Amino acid sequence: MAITVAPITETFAAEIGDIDLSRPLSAEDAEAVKQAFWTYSVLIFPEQKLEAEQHLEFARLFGPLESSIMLYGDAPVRTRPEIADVSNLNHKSEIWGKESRLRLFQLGNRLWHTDSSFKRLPALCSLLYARSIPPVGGHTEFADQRAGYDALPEAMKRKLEGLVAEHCIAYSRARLGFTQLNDAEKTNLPPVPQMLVRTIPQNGRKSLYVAAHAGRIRGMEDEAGKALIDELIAHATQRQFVYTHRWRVGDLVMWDNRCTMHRGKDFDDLRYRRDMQRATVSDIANTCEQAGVAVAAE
(Lines of atoms letter the chains of each structure in order from A and count residues from 1; the text may use other names and numbers.)
(Lines give C-alpha, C1' and ligand atoms only; values in the text may rest on other atoms or scores of the structure.)
(Ligands and ions follow the chains in the order given, each with its own letter.)
Protein backbone atom coordinates (compact mmCIF):
# COMPACT_ATOMS: atom_id res chain seq x y z
CA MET A 1 0.00 0.00 0.00
CA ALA A 2 1.30 3.44 -0.94
CA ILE A 3 1.74 6.06 1.75
CA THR A 4 -1.11 8.44 2.53
CA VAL A 5 -0.49 12.20 2.42
CA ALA A 6 -3.06 14.30 4.29
CA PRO A 7 -2.29 18.03 3.89
CA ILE A 8 -3.07 20.29 6.84
CA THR A 9 -3.07 23.33 4.59
CA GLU A 10 -2.77 23.48 0.81
CA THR A 11 0.99 24.03 0.80
CA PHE A 12 2.23 23.82 4.41
CA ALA A 13 2.37 20.81 6.76
CA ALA A 14 0.95 17.34 6.08
CA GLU A 15 0.36 14.13 7.98
CA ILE A 16 1.79 10.92 6.51
CA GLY A 17 -0.03 7.63 7.04
CA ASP A 18 0.41 3.97 6.04
CA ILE A 19 4.09 4.03 6.89
CA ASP A 20 6.24 2.32 9.53
CA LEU A 21 9.53 4.17 10.00
CA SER A 22 10.95 1.34 12.13
CA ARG A 23 11.39 -0.64 8.90
CA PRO A 24 13.42 0.21 5.78
CA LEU A 25 11.31 2.06 3.24
CA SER A 26 10.87 0.89 -0.31
CA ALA A 27 12.37 3.12 -2.97
CA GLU A 28 8.85 4.17 -3.99
CA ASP A 29 7.81 5.14 -0.45
CA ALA A 30 11.08 6.98 0.19
CA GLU A 31 10.61 9.01 -2.97
CA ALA A 32 6.97 9.76 -2.10
CA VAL A 33 8.02 11.03 1.35
CA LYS A 34 10.67 13.25 -0.22
CA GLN A 35 8.24 14.73 -2.72
CA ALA A 36 5.73 15.44 0.07
CA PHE A 37 8.52 17.06 2.08
CA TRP A 38 9.62 19.38 -0.73
CA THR A 39 5.97 20.45 -1.11
CA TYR A 40 4.78 20.84 2.50
CA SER A 41 8.06 21.50 4.42
CA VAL A 42 6.62 20.00 7.65
CA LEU A 43 5.63 16.32 7.81
CA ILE A 44 4.00 14.51 10.74
CA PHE A 45 4.33 10.74 11.13
CA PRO A 46 1.96 9.59 13.91
CA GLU A 47 2.20 6.43 16.04
CA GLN A 48 5.82 5.53 15.35
CA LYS A 49 7.83 3.22 17.61
CA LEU A 50 11.47 3.99 17.05
CA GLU A 51 14.78 3.07 18.58
CA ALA A 52 17.60 5.59 18.11
CA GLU A 53 19.15 3.74 15.15
CA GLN A 54 15.79 3.50 13.34
CA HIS A 55 15.27 7.22 13.89
CA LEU A 56 18.72 7.96 12.47
CA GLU A 57 18.36 5.54 9.56
CA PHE A 58 15.27 7.37 8.32
CA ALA A 59 17.03 10.72 8.72
CA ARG A 60 19.97 9.50 6.61
CA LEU A 61 17.65 9.27 3.60
CA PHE A 62 17.93 13.07 3.41
CA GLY A 63 21.69 13.43 3.84
CA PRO A 64 24.58 13.28 6.34
CA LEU A 65 23.81 13.78 10.02
CA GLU A 66 25.02 16.57 12.28
CA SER A 67 26.49 16.04 15.72
CA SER A 68 24.74 17.78 18.59
CA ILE A 69 26.18 21.07 19.83
CA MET A 70 25.71 19.72 23.36
CA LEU A 71 29.05 18.03 22.78
CA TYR A 72 30.62 21.49 23.11
CA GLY A 73 29.26 21.86 26.62
CA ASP A 74 30.89 20.73 29.83
CA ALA A 75 28.00 18.61 31.13
CA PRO A 76 27.45 14.87 30.49
CA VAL A 77 24.76 13.97 27.93
CA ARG A 78 22.34 11.05 27.79
CA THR A 79 22.12 10.55 24.02
CA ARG A 80 24.51 9.48 21.27
CA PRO A 81 26.33 12.24 19.34
CA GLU A 82 23.94 12.26 16.35
CA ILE A 83 20.91 12.82 18.59
CA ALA A 84 20.15 16.29 19.99
CA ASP A 85 18.44 15.95 23.36
CA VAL A 86 15.82 18.71 23.49
CA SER A 87 14.07 17.31 26.53
CA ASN A 88 13.86 18.78 30.04
CA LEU A 89 15.89 15.89 31.45
CA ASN A 90 19.45 15.74 32.72
CA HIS A 91 21.99 13.01 31.93
CA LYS A 92 20.35 10.78 34.56
CA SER A 93 16.95 11.15 32.81
CA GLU A 94 15.67 13.18 35.75
CA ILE A 95 13.77 16.48 35.38
CA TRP A 96 16.31 19.28 35.49
CA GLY A 97 16.56 21.80 38.32
CA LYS A 98 15.34 25.39 38.12
CA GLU A 99 18.88 26.81 37.90
CA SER A 100 20.26 24.11 35.61
CA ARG A 101 22.64 25.61 33.03
CA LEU A 102 21.17 23.26 30.44
CA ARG A 103 17.68 24.57 31.22
CA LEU A 104 18.75 28.19 30.84
CA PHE A 105 20.55 27.38 27.57
CA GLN A 106 17.60 25.43 26.12
CA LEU A 107 15.14 28.24 26.84
CA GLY A 108 16.44 29.64 23.56
CA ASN A 109 14.35 26.97 21.82
CA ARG A 110 11.27 29.01 22.77
CA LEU A 111 12.41 31.79 20.43
CA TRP A 112 11.58 31.65 16.71
CA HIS A 113 14.59 29.98 15.11
CA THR A 114 15.79 27.57 12.46
CA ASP A 115 18.16 24.82 13.53
CA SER A 116 21.88 25.27 13.02
CA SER A 117 21.73 28.50 11.04
CA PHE A 118 24.52 29.50 13.46
CA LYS A 119 26.80 26.89 11.83
CA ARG A 120 28.69 27.68 8.64
CA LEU A 121 27.18 24.47 7.26
CA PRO A 122 23.57 24.86 8.39
CA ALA A 123 20.86 22.21 8.68
CA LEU A 124 18.71 20.97 5.84
CA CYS A 125 16.07 19.25 7.98
CA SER A 126 15.33 18.17 11.55
CA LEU A 127 13.41 15.09 12.70
CA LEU A 128 12.02 15.32 16.24
CA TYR A 129 10.62 12.23 17.96
CA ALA A 130 8.30 12.35 20.99
CA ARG A 131 9.07 9.71 23.63
CA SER A 132 7.03 11.38 26.37
CA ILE A 133 5.03 14.60 26.47
CA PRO A 134 3.49 16.80 29.17
CA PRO A 135 -0.30 16.57 29.64
CA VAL A 136 -0.66 20.28 28.88
CA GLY A 137 1.49 22.72 26.91
CA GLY A 138 4.74 22.01 25.15
CA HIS A 139 3.36 22.45 21.63
CA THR A 140 5.64 23.39 18.72
CA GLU A 141 4.82 26.18 16.25
CA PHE A 142 6.13 26.20 12.68
CA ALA A 143 6.22 29.27 10.41
CA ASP A 144 6.34 29.04 6.62
CA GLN A 145 9.08 31.43 5.49
CA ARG A 146 8.25 30.74 1.82
CA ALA A 147 4.75 32.15 2.28
CA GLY A 148 6.24 34.94 4.36
CA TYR A 149 8.51 35.91 1.49
CA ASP A 150 5.72 35.70 -1.07
CA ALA A 151 3.63 38.14 1.00
CA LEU A 152 6.33 40.83 1.21
CA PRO A 153 5.86 44.06 -0.74
CA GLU A 154 7.91 44.16 -3.92
CA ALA A 155 9.97 47.05 -2.54
CA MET A 156 11.02 44.93 0.45
CA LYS A 157 11.91 42.00 -1.80
CA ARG A 158 14.20 44.29 -3.78
CA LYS A 159 15.74 45.62 -0.58
CA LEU A 160 16.55 42.11 0.67
CA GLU A 161 18.09 40.88 -2.57
CA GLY A 162 21.69 39.82 -1.96
CA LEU A 163 21.77 40.79 1.72
CA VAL A 164 23.82 38.63 4.09
CA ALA A 165 23.00 38.23 7.78
CA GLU A 166 25.34 37.10 10.52
CA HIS A 167 24.13 34.21 12.69
CA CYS A 168 25.52 33.06 16.03
CA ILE A 169 24.20 31.02 18.97
CA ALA A 170 25.38 33.85 21.22
CA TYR A 171 22.93 36.27 19.55
CA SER A 172 19.85 34.16 20.29
CA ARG A 173 20.92 33.38 23.85
CA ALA A 174 21.66 37.05 24.51
CA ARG A 175 18.02 37.83 23.64
CA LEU A 176 17.14 35.90 26.81
CA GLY A 177 19.96 37.33 28.92
CA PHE A 178 22.05 34.14 28.76
CA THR A 179 25.67 35.15 28.19
CA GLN A 180 27.55 32.32 29.90
CA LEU A 181 28.83 30.46 26.84
CA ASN A 182 31.87 28.38 27.71
CA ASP A 183 35.18 28.56 25.85
CA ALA A 184 34.44 25.49 23.69
CA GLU A 185 31.09 26.92 22.60
CA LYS A 186 32.67 30.27 21.72
CA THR A 187 35.50 28.61 19.79
CA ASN A 188 33.38 26.11 17.88
CA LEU A 189 30.38 28.37 17.23
CA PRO A 190 31.65 31.76 15.98
CA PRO A 191 29.42 34.11 13.94
CA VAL A 192 28.78 32.89 10.38
CA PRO A 193 27.30 34.52 7.24
CA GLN A 194 24.00 33.32 5.76
CA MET A 195 21.82 34.71 2.97
CA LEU A 196 18.74 36.63 4.11
CA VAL A 197 16.74 35.19 1.19
CA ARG A 198 17.38 31.82 -0.40
CA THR A 199 15.87 29.63 -3.12
CA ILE A 200 14.89 26.03 -2.37
CA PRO A 201 16.31 23.96 -5.25
CA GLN A 202 13.75 21.13 -5.13
CA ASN A 203 10.79 23.43 -5.81
CA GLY A 204 12.29 26.75 -6.97
CA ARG A 205 10.48 28.73 -4.26
CA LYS A 206 12.14 31.74 -2.65
CA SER A 207 12.16 31.89 1.13
CA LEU A 208 13.21 34.19 3.92
CA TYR A 209 16.02 32.77 6.04
CA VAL A 210 15.78 34.60 9.36
CA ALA A 211 15.87 33.41 12.94
CA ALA A 212 16.63 34.51 16.48
CA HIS A 213 20.22 33.40 15.77
CA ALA A 214 20.59 36.30 13.29
CA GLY A 215 22.07 39.33 15.01
CA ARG A 216 23.25 41.72 12.32
CA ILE A 217 23.22 42.33 8.58
CA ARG A 218 26.47 42.96 6.79
CA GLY A 219 26.71 46.42 5.25
CA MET A 220 24.10 47.91 7.62
CA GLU A 221 24.46 49.72 10.91
CA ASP A 222 23.92 47.24 13.73
CA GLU A 223 20.77 48.90 15.05
CA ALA A 224 19.18 49.10 11.60
CA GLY A 225 20.14 45.53 10.76
CA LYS A 226 18.72 44.18 14.01
CA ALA A 227 15.50 46.14 13.44
CA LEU A 228 15.13 44.65 9.95
CA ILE A 229 15.71 41.11 11.27
CA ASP A 230 13.07 41.61 13.95
CA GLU A 231 10.65 43.08 11.42
CA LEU A 232 11.06 40.07 9.13
CA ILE A 233 10.64 37.56 11.99
CA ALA A 234 7.45 39.32 13.09
CA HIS A 235 6.18 39.32 9.51
CA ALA A 236 6.95 35.65 8.82
CA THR A 237 5.36 34.44 12.07
CA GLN A 238 1.95 36.00 11.56
CA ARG A 239 -0.87 33.58 12.31
CA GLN A 240 -1.70 32.93 8.65
CA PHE A 241 1.80 31.50 8.12
CA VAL A 242 1.91 29.31 11.28
CA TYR A 243 1.00 25.67 11.99
CA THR A 244 0.83 24.60 15.66
CA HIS A 245 1.62 20.97 16.40
CA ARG A 246 0.07 19.41 19.49
CA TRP A 247 2.26 16.43 20.25
CA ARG A 248 1.25 12.83 20.83
CA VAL A 249 3.63 10.14 22.09
CA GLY A 250 5.10 8.41 19.05
CA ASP A 251 4.90 11.42 16.74
CA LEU A 252 7.90 12.00 14.53
CA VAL A 253 7.81 15.48 13.01
CA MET A 254 10.30 16.63 10.41
CA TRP A 255 10.74 20.12 9.00
CA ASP A 256 12.78 21.91 6.37
CA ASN A 257 15.12 24.30 8.16
CA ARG A 258 15.88 26.09 4.91
CA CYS A 259 12.40 27.61 4.71
CA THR A 260 10.72 27.32 8.13
CA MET A 261 11.12 28.72 11.62
CA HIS A 262 9.86 26.99 14.73
CA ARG A 263 9.62 27.48 18.47
CA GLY A 264 8.64 25.39 21.49
CA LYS A 265 5.77 26.65 23.61
CA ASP A 266 5.79 26.90 27.39
CA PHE A 267 4.94 24.03 29.71
CA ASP A 268 5.65 23.27 33.38
CA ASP A 269 9.17 21.95 32.78
CA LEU A 270 9.87 21.52 36.50
CA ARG A 271 6.85 19.21 36.90
CA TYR A 272 6.23 17.26 33.70
CA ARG A 273 8.62 15.15 31.62
CA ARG A 274 9.01 16.06 27.96
CA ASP A 275 11.40 13.61 26.34
CA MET A 276 12.08 14.79 22.78
CA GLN A 277 15.03 13.64 20.68
CA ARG A 278 16.10 15.13 17.36
CA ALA A 279 18.16 13.97 14.41
CA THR A 280 19.45 16.78 12.21
CA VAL A 281 20.58 16.52 8.58
CA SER A 282 23.24 18.87 7.21
CA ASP A 283 22.67 21.05 4.18
CA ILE A 284 24.99 20.70 1.19
CA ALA A 285 26.88 23.98 1.73
CA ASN A 286 26.75 27.38 3.36
CA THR A 287 23.85 29.47 2.01
CA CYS A 288 26.18 32.12 0.57
CA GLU A 289 28.17 29.46 -1.27
CA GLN A 290 24.95 27.95 -2.63
CA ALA A 291 23.90 31.38 -3.91
CA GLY A 292 27.30 32.07 -5.43
CA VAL A 293 27.82 35.10 -3.17
CA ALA A 294 31.40 35.71 -2.05
CA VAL A 295 31.59 36.98 1.52
CA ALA A 296 34.77 38.64 2.75
CA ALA A 297 35.96 37.89 6.26
CA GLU A 298 35.26 40.57 8.86
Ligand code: OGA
The other form holds:
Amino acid sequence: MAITVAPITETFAAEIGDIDLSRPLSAEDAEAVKQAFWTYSVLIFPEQKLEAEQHLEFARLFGPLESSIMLYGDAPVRTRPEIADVSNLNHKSEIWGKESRLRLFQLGNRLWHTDSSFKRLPALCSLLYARSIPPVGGHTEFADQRAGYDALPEAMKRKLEGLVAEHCIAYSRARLGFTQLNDAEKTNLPPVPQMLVRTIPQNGRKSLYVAAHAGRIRGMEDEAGKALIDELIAHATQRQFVYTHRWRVGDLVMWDNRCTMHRGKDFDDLRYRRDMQRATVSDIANTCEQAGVAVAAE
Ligand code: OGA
Ligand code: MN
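If the one shown is the form predicted on its own, what is the structure of the form predicted in complex with N-oxalylglycine (OGA)?
What follows is the entire complex, opening with the chain shown before.
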Protein backbone atom coordinates (compact mmCIF):
# COMPACT_ATOMS: atom_id res chain seq x y z
CA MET A 1 0.00 0.00 0.00
CA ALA A 2 1.36 3.42 -0.92
CA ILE A 3 1.98 6.04 1.75
CA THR A 4 -0.55 8.81 2.30
CA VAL A 5 0.33 12.52 2.44
CA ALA A 6 -2.08 14.79 4.31
CA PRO A 7 -0.98 18.43 3.98
CA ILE A 8 -1.55 20.73 6.95
CA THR A 9 -1.36 23.79 4.73
CA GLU A 10 -1.03 23.87 0.97
CA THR A 11 2.75 24.20 1.07
CA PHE A 12 3.96 23.67 4.66
CA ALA A 13 3.90 20.61 6.95
CA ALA A 14 2.24 17.32 6.08
CA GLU A 15 1.37 14.17 7.96
CA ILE A 16 2.53 10.91 6.42
CA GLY A 17 0.40 7.81 7.00
CA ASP A 18 0.52 4.11 6.11
CA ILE A 19 4.23 3.87 6.74
CA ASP A 20 6.30 1.89 9.24
CA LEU A 21 9.69 3.50 9.72
CA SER A 22 11.03 0.59 11.77
CA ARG A 23 11.41 -1.41 8.53
CA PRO A 24 13.39 -0.66 5.40
CA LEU A 25 11.23 1.35 2.98
CA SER A 26 10.56 0.25 -0.57
CA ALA A 27 12.24 2.40 -3.22
CA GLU A 28 8.82 3.87 -4.17
CA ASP A 29 7.94 4.79 -0.59
CA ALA A 30 11.38 6.31 0.03
CA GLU A 31 10.98 8.41 -3.12
CA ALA A 32 7.45 9.47 -2.16
CA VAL A 33 8.67 10.58 1.29
CA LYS A 34 11.48 12.59 -0.29
CA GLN A 35 9.14 14.30 -2.74
CA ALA A 36 6.76 15.20 0.10
CA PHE A 37 9.71 16.50 2.11
CA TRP A 38 10.96 18.82 -0.64
CA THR A 39 7.42 20.17 -0.97
CA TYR A 40 6.33 20.57 2.66
CA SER A 41 9.64 20.97 4.60
CA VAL A 42 8.09 19.51 7.78
CA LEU A 43 6.81 15.92 7.86
CA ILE A 44 5.02 14.21 10.74
CA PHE A 45 5.05 10.43 11.04
CA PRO A 46 2.62 9.46 13.82
CA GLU A 47 2.56 6.20 15.81
CA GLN A 48 6.08 5.00 15.12
CA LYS A 49 7.95 2.50 17.31
CA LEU A 50 11.62 3.10 16.82
CA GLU A 51 14.82 1.89 18.40
CA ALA A 52 17.82 4.18 17.92
CA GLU A 53 19.20 2.06 15.07
CA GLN A 54 15.91 2.16 13.12
CA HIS A 55 15.64 5.91 13.66
CA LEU A 56 19.19 6.38 12.33
CA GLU A 57 18.60 4.02 9.41
CA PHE A 58 15.66 6.12 8.23
CA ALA A 59 17.68 9.34 8.70
CA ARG A 60 20.53 7.92 6.55
CA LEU A 61 18.19 7.95 3.54
CA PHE A 62 18.74 11.71 3.45
CA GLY A 63 22.53 11.77 3.75
CA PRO A 64 25.41 11.36 6.18
CA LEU A 65 24.61 11.76 9.88
CA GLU A 66 26.03 14.44 12.13
CA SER A 67 27.72 13.39 15.31
CA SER A 68 26.58 15.59 18.17
CA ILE A 69 29.28 17.97 19.29
CA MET A 70 30.24 18.12 22.93
CA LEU A 71 28.44 21.25 23.97
CA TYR A 72 27.86 19.97 27.44
CA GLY A 73 31.39 19.94 28.72
CA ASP A 74 32.18 16.60 30.33
CA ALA A 75 28.65 15.78 31.49
CA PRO A 76 27.90 12.13 30.71
CA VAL A 77 25.22 11.66 28.05
CA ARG A 78 22.48 9.05 27.64
CA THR A 79 22.75 8.53 23.92
CA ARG A 80 25.23 7.48 21.26
CA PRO A 81 27.05 10.26 19.36
CA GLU A 82 24.67 10.25 16.33
CA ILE A 83 21.65 10.87 18.57
CA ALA A 84 21.20 14.27 20.19
CA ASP A 85 19.48 13.94 23.54
CA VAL A 86 16.82 16.67 23.57
CA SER A 87 15.26 15.45 26.82
CA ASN A 88 15.10 17.03 30.26
CA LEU A 89 16.73 13.93 31.75
CA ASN A 90 20.20 13.37 33.15
CA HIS A 91 22.42 10.37 32.39
CA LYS A 92 20.53 8.36 35.02
CA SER A 93 17.28 9.14 33.15
CA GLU A 94 16.04 11.29 36.04
CA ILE A 95 14.57 14.74 35.54
CA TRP A 96 17.42 17.24 35.56
CA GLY A 97 18.09 19.64 38.44
CA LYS A 98 17.19 23.31 38.34
CA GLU A 99 20.86 24.31 38.15
CA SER A 100 22.09 21.62 35.76
CA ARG A 101 24.31 22.68 32.86
CA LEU A 102 22.21 20.65 30.44
CA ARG A 103 19.19 22.73 31.38
CA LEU A 104 21.09 25.94 30.75
CA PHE A 105 22.32 24.79 27.35
CA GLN A 106 18.96 23.53 26.16
CA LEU A 107 17.47 26.96 26.79
CA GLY A 108 18.96 27.77 23.39
CA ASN A 109 16.25 25.55 21.84
CA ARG A 110 13.64 28.06 23.02
CA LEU A 111 14.96 30.64 20.56
CA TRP A 112 14.00 30.53 16.88
CA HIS A 113 16.87 28.67 15.25
CA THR A 114 17.87 26.20 12.61
CA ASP A 115 20.06 23.28 13.60
CA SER A 116 23.82 23.51 13.29
CA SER A 117 23.85 26.76 11.32
CA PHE A 118 26.79 27.63 13.60
CA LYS A 119 28.81 24.87 11.95
CA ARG A 120 30.57 25.54 8.65
CA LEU A 121 28.79 22.47 7.28
CA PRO A 122 25.29 22.95 8.68
CA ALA A 123 22.44 20.44 8.99
CA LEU A 124 20.22 19.50 6.07
CA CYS A 125 17.46 17.96 8.13
CA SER A 126 16.64 16.84 11.67
CA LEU A 127 14.43 13.95 12.75
CA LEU A 128 13.04 14.24 16.27
CA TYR A 129 11.34 11.28 17.93
CA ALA A 130 9.04 11.62 20.97
CA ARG A 131 9.46 8.88 23.62
CA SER A 132 7.71 10.72 26.49
CA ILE A 133 5.91 14.03 26.48
CA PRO A 134 4.55 16.32 29.18
CA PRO A 135 0.75 16.47 29.58
CA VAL A 136 0.78 20.23 28.90
CA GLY A 137 3.17 22.45 26.93
CA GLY A 138 6.39 21.41 25.28
CA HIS A 139 5.12 22.01 21.76
CA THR A 140 7.51 22.71 18.91
CA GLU A 141 6.89 25.57 16.48
CA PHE A 142 8.14 25.61 12.89
CA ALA A 143 8.42 28.68 10.66
CA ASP A 144 8.49 28.48 6.86
CA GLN A 145 11.43 30.60 5.71
CA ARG A 146 10.56 30.11 2.03
CA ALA A 147 7.15 31.69 2.56
CA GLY A 148 8.90 34.33 4.69
CA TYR A 149 11.23 35.13 1.82
CA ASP A 150 8.44 35.23 -0.78
CA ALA A 151 6.51 37.73 1.34
CA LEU A 152 9.37 40.24 1.61
CA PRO A 153 9.06 43.54 -0.27
CA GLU A 154 11.02 43.50 -3.54
CA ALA A 155 13.38 46.22 -2.26
CA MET A 156 14.29 44.04 0.71
CA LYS A 157 14.87 41.03 -1.53
CA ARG A 158 17.29 43.14 -3.56
CA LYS A 159 19.06 44.37 -0.43
CA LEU A 160 19.59 40.79 0.81
CA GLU A 161 20.95 39.51 -2.51
CA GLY A 162 24.41 38.00 -1.93
CA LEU A 163 24.67 38.99 1.74
CA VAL A 164 26.63 36.69 4.03
CA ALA A 165 25.84 36.36 7.73
CA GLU A 166 28.03 34.99 10.49
CA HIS A 167 26.58 32.32 12.73
CA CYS A 168 28.09 31.32 16.05
CA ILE A 169 26.91 29.49 19.12
CA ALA A 170 28.26 32.44 21.14
CA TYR A 171 25.75 34.78 19.42
CA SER A 172 22.70 32.70 20.38
CA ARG A 173 24.06 32.23 23.88
CA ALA A 174 24.52 35.98 24.18
CA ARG A 175 20.82 36.45 23.34
CA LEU A 176 20.14 34.46 26.51
CA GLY A 177 22.49 36.66 28.51
CA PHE A 178 24.97 33.83 28.69
CA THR A 179 28.46 34.97 27.79
CA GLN A 180 30.82 32.34 29.20
CA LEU A 181 32.09 29.82 26.71
CA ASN A 182 34.83 27.45 27.69
CA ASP A 183 38.09 27.46 25.73
CA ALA A 184 37.26 24.30 23.78
CA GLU A 185 33.99 25.83 22.62
CA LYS A 186 35.74 29.04 21.57
CA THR A 187 38.36 27.24 19.47
CA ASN A 188 36.08 24.54 18.07
CA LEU A 189 33.16 26.79 17.22
CA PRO A 190 34.35 30.09 15.70
CA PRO A 191 31.82 32.21 13.71
CA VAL A 192 31.07 30.68 10.31
CA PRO A 193 29.77 32.33 7.11
CA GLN A 194 26.31 31.41 5.76
CA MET A 195 24.26 32.95 2.96
CA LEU A 196 21.36 35.05 4.25
CA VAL A 197 19.23 33.87 1.34
CA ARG A 198 19.67 30.42 -0.18
CA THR A 199 18.10 28.43 -2.96
CA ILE A 200 16.83 24.93 -2.25
CA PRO A 201 18.23 22.75 -5.06
CA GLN A 202 15.35 20.23 -5.10
CA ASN A 203 12.67 22.79 -5.93
CA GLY A 204 14.50 25.98 -6.90
CA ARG A 205 12.73 27.98 -4.20
CA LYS A 206 14.51 30.79 -2.42
CA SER A 207 14.54 30.85 1.35
CA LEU A 208 15.73 33.10 4.13
CA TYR A 209 18.42 31.46 6.24
CA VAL A 210 18.37 33.31 9.54
CA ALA A 211 18.43 31.99 13.09
CA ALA A 212 19.29 32.92 16.66
CA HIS A 213 22.85 31.80 15.88
CA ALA A 214 23.23 34.60 13.28
CA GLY A 215 24.80 37.68 14.84
CA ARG A 216 26.67 39.69 12.20
CA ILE A 217 26.42 40.47 8.52
CA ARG A 218 29.63 40.79 6.58
CA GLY A 219 30.22 44.28 5.28
CA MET A 220 27.74 45.90 7.70
CA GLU A 221 28.29 47.63 11.03
CA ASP A 222 27.65 45.23 13.93
CA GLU A 223 24.57 47.10 15.13
CA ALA A 224 22.99 47.42 11.70
CA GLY A 225 23.67 43.77 10.88
CA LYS A 226 22.16 42.56 14.14
CA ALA A 227 19.12 44.80 13.65
CA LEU A 228 18.56 43.40 10.15
CA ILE A 229 18.86 39.80 11.40
CA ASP A 230 16.37 40.49 14.19
CA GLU A 231 13.97 42.16 11.75
CA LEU A 232 14.14 39.16 9.40
CA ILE A 233 13.58 36.66 12.23
CA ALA A 234 10.55 38.67 13.41
CA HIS A 235 9.23 38.80 9.84
CA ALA A 236 9.75 35.07 9.14
CA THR A 237 8.08 33.92 12.35
CA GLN A 238 4.77 35.75 11.94
CA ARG A 239 1.76 33.57 12.62
CA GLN A 240 0.90 32.92 9.01
CA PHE A 241 4.26 31.22 8.45
CA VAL A 242 4.17 29.04 11.59
CA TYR A 243 2.98 25.50 12.26
CA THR A 244 2.77 24.41 15.91
CA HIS A 245 3.35 20.72 16.54
CA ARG A 246 1.56 19.27 19.56
CA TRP A 247 3.39 16.04 20.25
CA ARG A 248 2.04 12.57 20.81
CA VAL A 249 4.28 9.74 21.98
CA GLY A 250 5.58 7.89 18.92
CA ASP A 251 5.63 10.95 16.63
CA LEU A 252 8.68 11.31 14.47
CA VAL A 253 8.87 14.83 13.04
CA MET A 254 11.44 15.76 10.44
CA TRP A 255 12.21 19.25 9.19
CA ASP A 256 14.34 20.84 6.52
CA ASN A 257 16.86 23.03 8.33
CA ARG A 258 17.75 24.79 5.09
CA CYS A 259 14.42 26.59 4.89
CA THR A 260 12.70 26.42 8.28
CA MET A 261 13.31 27.69 11.80
CA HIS A 262 11.97 26.00 14.90
CA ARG A 263 11.77 26.51 18.64
CA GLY A 264 10.64 24.48 21.63
CA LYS A 265 7.91 25.93 23.84
CA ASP A 266 7.84 26.10 27.59
CA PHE A 267 6.67 23.26 29.87
CA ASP A 268 7.12 22.36 33.51
CA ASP A 269 10.51 20.76 32.99
CA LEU A 270 11.24 20.20 36.68
CA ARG A 271 8.04 18.18 37.02
CA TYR A 272 7.32 16.28 33.78
CA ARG A 273 9.51 14.06 31.65
CA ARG A 274 9.99 15.06 28.04
CA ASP A 275 12.15 12.49 26.31
CA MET A 276 13.00 13.39 22.73
CA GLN A 277 15.83 12.10 20.61
CA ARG A 278 17.13 13.65 17.44
CA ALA A 279 19.04 12.34 14.44
CA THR A 280 20.59 15.02 12.25
CA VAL A 281 21.71 14.80 8.63
CA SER A 282 24.53 17.02 7.30
CA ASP A 283 24.07 19.31 4.33
CA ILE A 284 26.23 18.72 1.25
CA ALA A 285 28.43 21.85 1.69
CA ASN A 286 28.60 25.22 3.42
CA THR A 287 25.86 27.53 2.11
CA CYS A 288 28.33 30.01 0.56
CA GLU A 289 30.12 27.21 -1.26
CA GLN A 290 26.78 25.91 -2.53
CA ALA A 291 25.99 29.38 -3.85
CA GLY A 292 29.44 29.72 -5.43
CA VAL A 293 30.21 32.78 -3.24
CA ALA A 294 33.81 33.04 -2.16
CA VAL A 295 34.20 34.19 1.43
CA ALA A 296 37.47 35.31 2.91
CA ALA A 297 38.32 34.01 6.36
CA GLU A 298 37.90 36.85 8.83
C1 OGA B 1 15.86 20.25 18.32
C2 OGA B 1 15.04 21.31 18.96
C3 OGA B 1 12.99 21.76 20.15
C4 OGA B 1 12.05 20.96 20.97
O5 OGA B 1 15.66 19.07 18.63
O6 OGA B 1 16.70 20.60 17.49
O7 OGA B 1 15.33 22.47 18.80
O8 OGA B 1 10.86 21.33 21.02
N9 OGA B 1 13.99 20.90 19.66
O10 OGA B 1 12.49 19.97 21.57
MN1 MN C 1 16.91 22.59 17.16
